[in-house]
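In the form predicted on its own, a lone chain appears below as structure tokens.
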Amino acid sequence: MQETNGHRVGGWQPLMLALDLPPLTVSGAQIGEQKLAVWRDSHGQVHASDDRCPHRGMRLSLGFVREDMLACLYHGWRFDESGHCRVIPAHPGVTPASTICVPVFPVAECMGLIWSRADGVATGAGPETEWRLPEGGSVTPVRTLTIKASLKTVMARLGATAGQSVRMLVTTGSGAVLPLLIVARPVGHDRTQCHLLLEGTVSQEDCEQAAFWAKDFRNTAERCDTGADYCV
């Protein structure tokens, strides 16, 4: 299911490039109407919850890791990986109600990319069987970036189907030729994500004739959203 127009999207869904969260960071990410704080603890393990603070309401994606725990910016409210909130530094001495809690979503890291699903399904198939990922193997992150056109007009360039990743070779103006591998992912209703990443270990200059290939990608598939006579 990829729905575009604000219901929940279905399945797993990359939301980041690994490399993006680095150790005892937060960031902020949202899967259909869903919005989430994505951490990751001092031990490299990453976890999701719903991006609002039981208390006042602060998106816990503007706080910050302390003790392997997600903190809210406003008033240091502590929650661990389970959700459950732990410390309230106004009252050191009480211990927070089990009620005290934020809803968290599954996680998962495969093939340099972060993945979460807010469809309330915890078990069944990894992203990699969902999204048809390359088995095997390792991968060279290069960039995220957001196209101003559906994913359906994205999906049409690349000659694939929404829901899978996209393997493909593509020359660069160098006359390199790169094997790349794209997850795209509707992030509204004329939106679309794109995760660019190469397959294998790679230079720098080819990541960045990568990230070359990739605005001029983006160039083309707006112009071809807009309907516009000179889309090739």
Contents of the next structure:
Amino acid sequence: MQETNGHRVGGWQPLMLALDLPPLTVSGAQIGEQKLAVWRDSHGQVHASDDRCPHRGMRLSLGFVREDMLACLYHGWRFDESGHCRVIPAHPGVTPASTICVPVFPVAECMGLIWSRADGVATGAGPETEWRLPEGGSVTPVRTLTIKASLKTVMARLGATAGQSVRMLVTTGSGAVLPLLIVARPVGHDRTQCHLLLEGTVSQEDCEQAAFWAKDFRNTAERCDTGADYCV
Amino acid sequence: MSDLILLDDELDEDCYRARLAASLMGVPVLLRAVDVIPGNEQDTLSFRALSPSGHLPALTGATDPADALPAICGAEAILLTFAALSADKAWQPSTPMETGAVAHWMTFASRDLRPAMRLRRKAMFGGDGDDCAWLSATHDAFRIMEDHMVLRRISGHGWFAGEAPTLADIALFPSFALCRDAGTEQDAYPTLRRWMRRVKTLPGFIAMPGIPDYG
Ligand code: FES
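I have the form predicted on its own already, so could you send the form predicted together with its partner chain?
Let's see the whole complex now, leading with the same chain.
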């Protein structure tokens, strides 16, 4: 499941908090070099496809969801969850050929996160196993944050192993103990995406404290790793 | 009071702030297009007579002849004027704390989001400037906004200041919604994206080129 130097990233990858993708919305995500359009239909189901419209190459993640299909912003072609084009607005009477389609990717929603994989492997094992997520129990999602530091730096600061979830207890200034659950992966050039959750159902105040902790953690990690830059 | 006339450039972000505000607050204004590109009309003597620094947007019809001000200039000033003119008093901050928070974010919009506006202008119309510094300053500003809205979400709020949308949301919205014009990604700001969708569903919301009004 580790990154194999930049290109094909194997295994389940945590893309975003489930709460950050409300029904009928689409969002962009990336696994290695693979760009994804991730969208949620009216029944709450999440789908992921290649982020490139087969018509003229527009990014589908800039589109919108209509009638439980992903619609392209440019000329409105609509793709169902299997990636098949079902509607071409310029030709309302015509059923699009079954060859017009966009590649789709498996999606899992678990532990308050949306996961996908772009390696084409179907192992049968879910993200729980691969990432050693805590069994059962509920989680409270806090936030996703992007840290301008390498995954190596971030994992070293957490004292944990890349590719696995991190469980740690943090004591706040007021003496409360926060049961943090962190799932981190590399994104883009030398940046790390951290999804932060709390185990169990916690109070609003603990959630706020966890968000403050996250900001501090980001600051420290970025100070150790000043190489990351937006202009690459 | 005479008719309110907004001197406007359709593709300018600050002019969009003013149009959006007028529409959301139900303030009737007449638009008068100023030919900025390619005409440079903002540098003509007649325009400078209204807006001495050549600033857009500019609003006429809201000034008192006694104060010798021919027009109200700049997005921030016009937003405040519209809020005062609007029949909908909800656009005026109701507590000192809300006044402070709204002022804070309006200042942030006109100062910290300036690099985002410059980046977009350069991407669309060319010109000089340090893209790299602007891009990094844009991400710094968006990060501050995202951090704030994460805490707002946790405490059960959906807007930058107060319980309902305020001038702060109107002032901040265009830079984030238009950042893709300059190729800036929004994926790293999921909480801002949800807030952006919320703004788009407000009664009276209007789009501009570059901001689809659905999605
Ligand atoms: S590019 Fe997608 S519909 Fe034309």
